[in-house]
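For reference, the chain that follows is the form predicted on its own, supplied as structure tokens.
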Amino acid sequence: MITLSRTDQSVFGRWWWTVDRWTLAAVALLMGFGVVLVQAASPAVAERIGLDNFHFVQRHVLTLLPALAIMVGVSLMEPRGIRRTALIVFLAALALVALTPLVGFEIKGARRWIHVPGISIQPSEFVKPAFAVVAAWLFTLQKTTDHIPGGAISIALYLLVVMLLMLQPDLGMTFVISAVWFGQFFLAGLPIVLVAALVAMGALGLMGAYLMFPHVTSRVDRFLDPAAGDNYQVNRSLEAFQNGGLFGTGPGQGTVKMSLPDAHADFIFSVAGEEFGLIWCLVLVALFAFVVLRGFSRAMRDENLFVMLAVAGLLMQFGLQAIINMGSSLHLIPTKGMTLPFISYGGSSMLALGFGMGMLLALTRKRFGAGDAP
């Protein structure tokens, strides 16, 4: 059996003794929680479109191992080195987004995926961690230099996200990013005018995107009047709550996933729901809970801003994507198609994943010494 000791100066050991443990723990939960939820829901919908009943089970596990070898590594890096990667992985990320209209293909009506070789993936997942980290680190520089103009120039690369985001169009991913980077934005202490100015737009926002398009003004509709379209998804994943109960079903004896088309990815905690049942659901949530709170109370107590504001940026995307997908499973929010982080299937969502939490789990380490200017 390998131990580390507290005097071990390798580089393992020295991550071993300053990630957050805890944290880590909870995210390998959520990691082991997943595998087992898609083995239950996964196996209908493939068999419904024909592929092999573990096809999705197989796909998830080799994504999931790649993406927690990124979340290790990722974490073995100093908050300089995570600045100066976020900024690669943004601006990469940023140039295949622009490219998506062009050369990506089409599903349900949005042009959001590209063919890289060998896969397919979501680029707009990764700048969404990505870009958490470099607007951070643009609003310290904003405080504290005075020859950048780090606010500026977050607010010119937020404006463009967002364009580029709703040519696909994307309004959930285009939503998250906002909400964290108007957090961001308050939390780093510049102007209350332009503050609630942005506030202001964000709703314009909000209400033209209503008006536009044509499959936003649907949810909403139907969420507000569930007599005024198809509400089956919906229906079906309230469904399967009844089904479950306070104990569930058991595993795999849920019969909502064989009609549901998204049972293993948007709709994965209504699966959880019928075969796990409302005591199993709320260990979900508290899990998400503790790792946000945790992070909260770690970064609260860091006195670099850059650390705080980065961290803080990272778990409200984390937060805001599980509380998203639990509501509209729920039918607390217009449905939106997004994941549930490190539970549901996808594989660009689950490597942007283990990305962003690589990146947190590096910037709450405990630190010593110098090295962490911004």
Second form
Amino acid sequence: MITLSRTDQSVFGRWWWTVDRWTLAAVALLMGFGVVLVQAASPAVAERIGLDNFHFVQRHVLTLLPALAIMVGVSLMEPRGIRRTALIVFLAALALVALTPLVGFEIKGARRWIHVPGISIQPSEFVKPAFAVVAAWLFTLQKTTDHIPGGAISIALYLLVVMLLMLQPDLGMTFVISAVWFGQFFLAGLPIVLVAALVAMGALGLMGAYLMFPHVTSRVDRFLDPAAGDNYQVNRSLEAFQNGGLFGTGPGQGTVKMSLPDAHADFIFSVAGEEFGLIWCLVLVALFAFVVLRGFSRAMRDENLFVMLAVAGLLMQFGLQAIINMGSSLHLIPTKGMTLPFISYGGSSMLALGFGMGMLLALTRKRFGAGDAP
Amino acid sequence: MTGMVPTAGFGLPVRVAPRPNRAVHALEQGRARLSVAMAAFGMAFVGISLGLVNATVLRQSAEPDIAQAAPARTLQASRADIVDRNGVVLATSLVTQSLYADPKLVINPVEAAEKLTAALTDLDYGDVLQKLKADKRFVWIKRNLSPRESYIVNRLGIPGVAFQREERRVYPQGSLAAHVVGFTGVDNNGLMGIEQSFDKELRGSTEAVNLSLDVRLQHIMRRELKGAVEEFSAIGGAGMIFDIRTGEILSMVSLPDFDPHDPVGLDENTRFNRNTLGVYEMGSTFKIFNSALAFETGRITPTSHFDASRPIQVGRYTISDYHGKNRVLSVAEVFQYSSNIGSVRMVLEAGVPAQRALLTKLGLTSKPTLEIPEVGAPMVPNPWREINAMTISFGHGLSVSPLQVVTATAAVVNGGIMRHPTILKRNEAEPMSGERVVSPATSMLMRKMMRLVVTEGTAGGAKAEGYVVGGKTGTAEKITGRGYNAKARMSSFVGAFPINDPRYVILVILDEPKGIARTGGYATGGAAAAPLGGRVIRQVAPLLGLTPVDENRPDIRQALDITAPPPRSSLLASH
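Following the display of the form predicted on its own, present the structure of the form predicted in complex with its partner chain.
Below: every chain and molecule of the assembly, starting with the one above.
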């Protein structure tokens, strides 16, 4: 470890002494877990679909490094820079999302991906953290200025984002963005009557999804009545946890990865449960909880409304994604394909997470004279 | 609080007064609400942790942690046995293990092949290695291992090599009753004999099918028949023993036969059941039915006589005698000397419709019923003219199966009641059914005539001291191409014993026997078939529970004597 003097005034020196090193350490640990688990889970998947055994492992590590770079790079910025970067990324990503129905390619019935020479990216992943920051900014403007209708702009942007995502369609992303946006709106002082109204609308939205999309219908039905249909993935996942028990079968000894198609992504937590057991899984849950709850508590102490809302938004997004992934694997909620942050294989998701976490770290840095308004 | 915020981020001038209050209020409210969100997330993470604990260590799923000991797979096979009348197993199913490999899972094919060929010495190393290296997911290594072999291979613990439970049909008696029992295909479905006709009953059943066959008699019949076939260089043979009272077939042998374990590639001749599927012109044995026909008219007695002094000319055919006496013969003599000319004269006396009616009643003109699929239909002349009647009288022009001959002979000698033949053991409690086909008087006369053929005639070789055999031989020229072939003959003997109270009918046939020195170059029914019949009777009669009697006992002699003295011959009166 490089030793840095307390009085070091270089950019990196100031960063080191002001950044939340505990969160940084937790994220680094998560990334480490991710590398181990992708190594455990992905060779079986790669072999099944006829790729080189370490195809996913190599790509995972290769995306981890830029993600790490993005995270650190972004975390060097000041809140003002974050705001602007988020706005730019948001607009650019949203434009790409708008383009995907036209130039994107289809995977499993949805157009979410576009080709950039070299890699394929899923622009909606970048919309997620960027929109959280932009929305926080707009809500803050609503509270601090009279001449900019931040709330109205926020609502308008939200509707635009949802519309574009439903075109793909991407229900999971829509759900997370909606939940985060609503959470931020709630924190920004949405009257309690409207909170109730929006909760009701959200419930209606979910009901609508249940009624309109056959695959949602089937998943919810299967969750509510396990005997009704094919719960193959969830059953295999639960078997994996049971098989793992307290201490796990040992790295590489699991069998669930042989039969789950998304063992390296959506069901990586099952592989963790089988091969590393309850204890390590609890450590994993604790790491996620630590990042989220520590971030919340720092946000709570912050004097800047924008920082508080942005940090809360980014953390809700991060936490929600983790909870949905782990809850699906444990059959606590209906199956929803969602990556486990920093653990699962997934290029765009990893880069977007690095971006989001970078913004979080930047915003939670110790600032002197922290009350500055946007 | 540096107080440096007179402008907002966009550098626009704003009113200062209300703003800090609103912002501070918003911050306070945000903090309060953030604690709600924090609590919600905290609870979610606790929920996940509890779910984890439940899923990993608490959950009792449908599947227990420790597999329950699977109940030992029953050794009960899924196809029932076939047994003989005494319960001796003729066909049974064994549960076996077959060895296969998934080459993808075999880690070291060379080592695995070495171990396997060391354990199963009949396997070829190169062959096994090639199989284990194949780009497949399934290869058979060896089918139907013995329990010991599967134990040894199991102990080797080679990855990728496993067992498949199979069932194998086993015939402990080998080819002994192959034509009757039949065999099964690779999927254990019956393809011949009882295996085929009782396929449904045998499948999934544990109740054995009980045949009427007796393996002891079957063995004797097969051994003797095989010996005769070899001695006379015959191309085949057939033999049956029939229970007159019940209609049960106690023995049925057809040669050549085959190993039912390996029926692949058998030619038709080997699989052919000569007793039931083959139909032949039986020759002189048919004179049994012709004589019965004559007696049934009521006008002809054993002492009636017919002119056999010269051959009969019908169109371009000449009917002559083989053992020609060239004189007037009594009915008894016609039978005894097997006179064709006499037989023709007798049927002309009885009439064509009467002949046809009797042969039909005796079941010789329609396909018999038996519990195996291989039953042949007789070749009946149509139209049935006088010329047909004339040739049929001495056993030509009507082809029937040996089964039909046996059944009809039994009806003629048993007092005149036709019993349906069966290959299944009969339930003794079941009442016997049967139709009268000839009168008891005719039957009695026929017994005497048949006894005469053994004591004085062509079937002397069939004599079995103590068992009072009566019978009739036959030597029929086979039709090859467009005409009869004097060198290709069917030599047969049909007999009943003890003829004073008939219990069993025996029929033996040799197909194309060649004359040998011991018989003076003859291979006729009398020279080849009758002695064979005698040998069989001498061996099976004790097993059938028959007590030998003194054949010269006055009461027996009296019962079998042709009572009325013949006019021109002292032969029949004396002895």
